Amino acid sequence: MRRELRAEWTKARTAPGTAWLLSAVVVLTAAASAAVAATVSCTAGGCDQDVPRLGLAGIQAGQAAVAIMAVFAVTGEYGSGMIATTFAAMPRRGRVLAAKAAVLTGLTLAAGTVAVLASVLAARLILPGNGFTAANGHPPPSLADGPTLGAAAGTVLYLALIALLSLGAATALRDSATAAGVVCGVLYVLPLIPHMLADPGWRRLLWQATPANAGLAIQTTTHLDDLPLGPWEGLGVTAAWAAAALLGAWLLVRTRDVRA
């Protein structure tokens, strides 16, 4: 896959929107996390807050930039017709898709790591001024703390899985607006549906099945018994969605006419 990887890396590196979208992942995540940290407070009597989750709340905004970057990585070629040239030069279409996934994963992991570190730093600077101190039983987040480190690492992995899910959807749909709409619906609309159901059994089941709700459980460090699904099990649900999207994309890209 060396040739495919080199080609996909060159495309990603030279595409005009890649640098902007990677920057958007970092800026949106850190800014949203800082905004959330600035709006909460903890009194001397204590508070019931999951501090690491507060510090990583901005991932809800940053994941949109990740999804758009993944969508454009595919649909840009389909829109310009360059995908036919790509497949003519590299006829092993499965390898091309795998190379796109590998390059996208690497870029997302890099940007996600910076975004998460910036979010934790922002929370450490802001939360103590709002009462989140060791004296109140809620010290600011620190990566030296095991649960916080696990939540931070899991959040980076979550972003990578969202990128792969979006890549699979975009490859299947081949249209920027349609793919972005579907992915954003999965990330922002689908998580609301469980809260609209009266039956607790169905509510719990749908919560467990949605990639955003289940995947972001990885950020939870307190009251784990109250979760419908454990943090790492939830991340597994997101991984299953990403795997299903990529499998569908692989089947379609191997059998479908490029021009159809």
Contents of the next structure:
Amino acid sequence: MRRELRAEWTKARTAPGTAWLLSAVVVLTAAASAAVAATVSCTAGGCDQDVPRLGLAGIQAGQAAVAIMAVFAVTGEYGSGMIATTFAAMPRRGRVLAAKAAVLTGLTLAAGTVAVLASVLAARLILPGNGFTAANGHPPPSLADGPTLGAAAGTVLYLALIALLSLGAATALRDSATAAGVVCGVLYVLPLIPHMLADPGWRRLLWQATPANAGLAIQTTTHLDDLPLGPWEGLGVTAAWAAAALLGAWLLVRTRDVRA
Amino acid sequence: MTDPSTVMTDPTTGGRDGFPHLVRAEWTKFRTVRGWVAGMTLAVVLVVALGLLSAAGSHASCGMGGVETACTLTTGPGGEAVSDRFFFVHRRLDGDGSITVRVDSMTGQIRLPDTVPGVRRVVAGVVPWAKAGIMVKDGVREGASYAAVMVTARHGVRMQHDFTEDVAGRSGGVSPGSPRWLRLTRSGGTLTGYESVDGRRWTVVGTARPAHLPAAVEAGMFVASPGDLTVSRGDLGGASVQVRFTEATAVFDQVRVEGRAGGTWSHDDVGVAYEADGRTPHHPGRFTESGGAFAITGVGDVAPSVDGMRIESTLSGLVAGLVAVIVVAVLFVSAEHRRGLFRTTLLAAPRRGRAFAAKAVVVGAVAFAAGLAAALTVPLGARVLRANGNAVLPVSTFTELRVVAGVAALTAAVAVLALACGALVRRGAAAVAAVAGLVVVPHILATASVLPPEVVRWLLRLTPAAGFAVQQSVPEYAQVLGYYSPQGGYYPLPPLAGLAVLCGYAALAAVLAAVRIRKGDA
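Having seen the form predicted on its own, the form predicted together with the partner chain:
Let's see the whole complex now, leading with the same chain.
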């Protein structure tokens, strides 16, 4: 396993896109969070905003960069045909996939931590200017506050799970554009489906089952009773999706021919 | 043996690669790749299936005296849904004439959200759009043509007619110390509204030509008070809008009708709703008269109504379809780069800008056709919704066509944008993510109410997602207080302006891609 990890780490380190994508995760997340913080306002009359969730809203943009990083981690080799060489050098394909997943998780956790810290910092700097003060009952986010810390840490974990989900999907699909389309669909279109249904039971069920809706419940710190499921349970749903995607990818990689 | 060059070139263009020829070549490529055709078909199926599924699952019925019936909407002379509920004290007016009144005061009450469940909390006050004034109307039927000049609680004097038309006069309300004089004069089909502070010097507020005004009309005083609106958090991050009872009372005196006025003053509570027994009016209006002064209390509004489903509500699956379109459009160019086929394409058509233009034409045309097929959900879905008893806001045929053609144009523009990004970035996944991030994501953040409305409005002005405005079928009315949020389907830009923003992005990306292809390496 060390051999595979070393090989995948070397690939990730030396591929030209990795540094760009890691900085894209940080910049997109922080910039989008800052943009959201700059456009909301809270009056003395009060506002009904979940401040940690506002401060971390940039994750909606950042998760796309994470997904692309995961897609490139595997489809690059399929596109160029290098995957045949990889599997010739390391015939235990399950281990290759595990090593890719481990390296990707490490990179995502690192970039995600920086991105989340930058978002919280931006929110701390910008929100007080828009009326989010302790006097209005909405102090700017602080990591010393338990629920906020939970939301921030959970968001980093969410990003890692999205990376794994995307890696699994890309390994199964092998084509980068198709994989990116499917992952975008899962991240951005699937969350809409519950809102299209009239039946409240189905709405709730589908909301609970979509990885982006359920997973981002981790950012919620107020009105927790309105949520169809708890924050950590929600993250569990995303984890189940990631596990299912990786399992499917593992089965396909083991049984299928190397190239399409 | 034929000379191979005759296969590649068209003699009518003097041996150069004719553009129609290139388009045909690209079209042949497109239709022979099974995955791309399947992708476009999937896009159409996704939109239609999701739309019809949501329409089929949406049922409604309206109670009418204990009997469940389909929900119906009152329509105005222009065919749009209207709210026509007010208290009207009127008399017949034949031919030309005028009516003059002095409005002395306006008071009212507003019901606030209950703090103790079940206990009504009513306070004194008037809502900003509470109206009191004079009106000339084609009878007392709901939705009939009218023209009116009125004073409102917070929006000054207004001249309105046929529900949708609204002209502002001088600002300021009425109070016992400062009354307001109003006059409405009919001359043929034209009505002119005047206002005055002293009854001597008059200023014109506006003129109106209502759609159907017969020779004999009802002229008189009216009072209306639209419901108060509160927006609160709904489930799953949505917003729930609550409308609560309000009423307004205005005192009129110095009433003078000139012209052939017939009969005595009669009164109607136009558009009043009834309790479950079908006889007792629900929140009735009333009036008293003493010594030529009328105190009239009214409930409701005389204005366009935005209370109902919209024809484009069945297009919620459009974003899903667009993701499929984006993937296909990106693959249409990135697949050639990956397999080195683009070098062959350029050998066959050395004028590189034209080769790219041909691709754009083909993918744009295919996406337009797919968008048109997908947009047929709109008329079909509206039919299903109405059959299920839902009140769907009626729109003109022109608006419906604009929505359908607009969705097709939107799909085409997104496809061209995706193609251009694919040619610029050359890495399929990056191009798909970039275009989805520019087009689909802002719109989803807007409709799923993940972000606050102010942020969403800016996103829908500045990003290519502005193009989704083309599907809005019901405009925002300045004279109706409503929850005009992107979640509710109200876009910050007008339909065609939004589409123009998207087309601008697509054109810019196409130009950059053409430059890159001409200058860069294949």
